[in-house]
Partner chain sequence: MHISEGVLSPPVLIAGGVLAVAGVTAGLKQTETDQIPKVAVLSSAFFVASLIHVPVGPTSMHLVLNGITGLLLGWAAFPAIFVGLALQAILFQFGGLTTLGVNTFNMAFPAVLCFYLFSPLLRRENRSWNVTAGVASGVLAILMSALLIGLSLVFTGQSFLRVAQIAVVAHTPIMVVEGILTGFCVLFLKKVKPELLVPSSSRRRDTS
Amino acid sequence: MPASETIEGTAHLNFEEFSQGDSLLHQADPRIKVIMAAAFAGTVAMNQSFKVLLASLVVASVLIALARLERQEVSRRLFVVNGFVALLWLILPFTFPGSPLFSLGPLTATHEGVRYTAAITLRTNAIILATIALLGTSSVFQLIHALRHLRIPIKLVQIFFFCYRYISVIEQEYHRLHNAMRVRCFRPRTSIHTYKSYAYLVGMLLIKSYEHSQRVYQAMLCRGFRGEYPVYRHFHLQRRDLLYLATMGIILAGLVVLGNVG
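How about the structure of this chain only, in the form predicted together with the partner chain?
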């Protein structure tokens, strides 16, 4: 292997970079945050009015400001999401029927098309920002715990827990196997050999993680696991959590009214 090439992947992926912090939103009850995120996303997704979408983008930006997250990382994520939106901008303004705005060769962009695409852009960004601000500020385990309180079936909650636990295990195993292939001079190309090697890699990954999960599960059963996870840090609903919930309710009601008036 050339010296310039490094063996990557030994560092552990950090999925929860936003969950550390002491802002208002970090301290809020995860149950309240899950409800707020779902209600906000639902309301915004159902709305077509331009004014409402602008207003919800403002609300989402306020939430992001309240969460006091690292700006760079937030913009990086927005950038990724807006890649798809950019693709829509290349096509939708020209395929949407309506009064012509400008022409590029044989293509004609319409007023309605530009408006429609702009609405999608606002909607996407508003929901994404709110999701980051509300859900990113809790750890995944807190969120899953919150789901349990919100009456999600226990089997689904267990799949969530185990799945999240095994993502890092499988990810590390993948890098271990991949590095083992690379030290044996494996070079990924567009060839049957490459796909075959990746197929065996995936197969090995599945078997190893399956066996690992079986061992862990049996060990859990031996220690009296009955499907419930004992929790020592319980959620405590505080007055300010109810205040957040009420504020969000009023804002959403306001958005709906604004949509019906305008």
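Numbering follows the first chain given and starts at 1. From a predicted model like this one, the values you see are computed outputs, not experimental measurements. We call the rigid core the largest set of C-alpha positions that still match within 1.5 Å between the two forms. Compared with the form predicted alone:
Relative to the superposed rigid core, the position of the CA of residue 72 differs between these two forms by less than 2 Å. When the rigid core is held fixed, the Cα atom of residue 89 travels 2 angstroms or more between these two forms. When the rigid core is held fixed, the Cα atom of residue 119 travels 2 angstroms or more between these two forms.
Output the form predicted alone next; the form predicted together with the partner chain has already been displayed.
Just the single chain follows, nothing else.
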């Protein structure tokens, strides 16, 4: 049994937890979903109206419902994101200029600061939910293929592909090195020895990652790689995909109008 299982039962990274399913969004063309996700994120990010942000959060929640994703896993991801947002609530309301709202000791929160932080919270959750529903319902390889079809520069697509393909390999190498340290009775403490040990760990991880990348690149060249990946299965646009795109376009146009009216 591998040392990683006997010493430290670590779960490997999983970026495709929501990609399996038969919902309407799972069956949609990945190219259409990429366009919808980018358009939704851009519209929400550029709008400051609370009416629009609340409506966007409702739209994103509807997309999650249409994707029929497991609520517990979606909530877990939102919890991680909102952990960073919570830090903003500790800083922005008390540092943003404006009219005083309330005081906590020497700190004074402003009305504008609270409003600005609340807008960030709504905007972040709406974009994350929509991204999970639209992009999470496709596999990473489908998204990479879709990006290539959408004329994204090939080098950016390849960087995205290799980051996905080998981040789990780097993770496994990290756990292997860390387990080797634990087998040798390493226990982290607040000491120079601990700092040096972790510095050596990071250094070895970088060296091994570089060596692995060279081996992979040489193997690709031996197999005739010339900067392009051959694709044998292509997407086929269907009427329902155009309907999804048109519906999202109408919704986004409605959000823009709502923002201008507000």
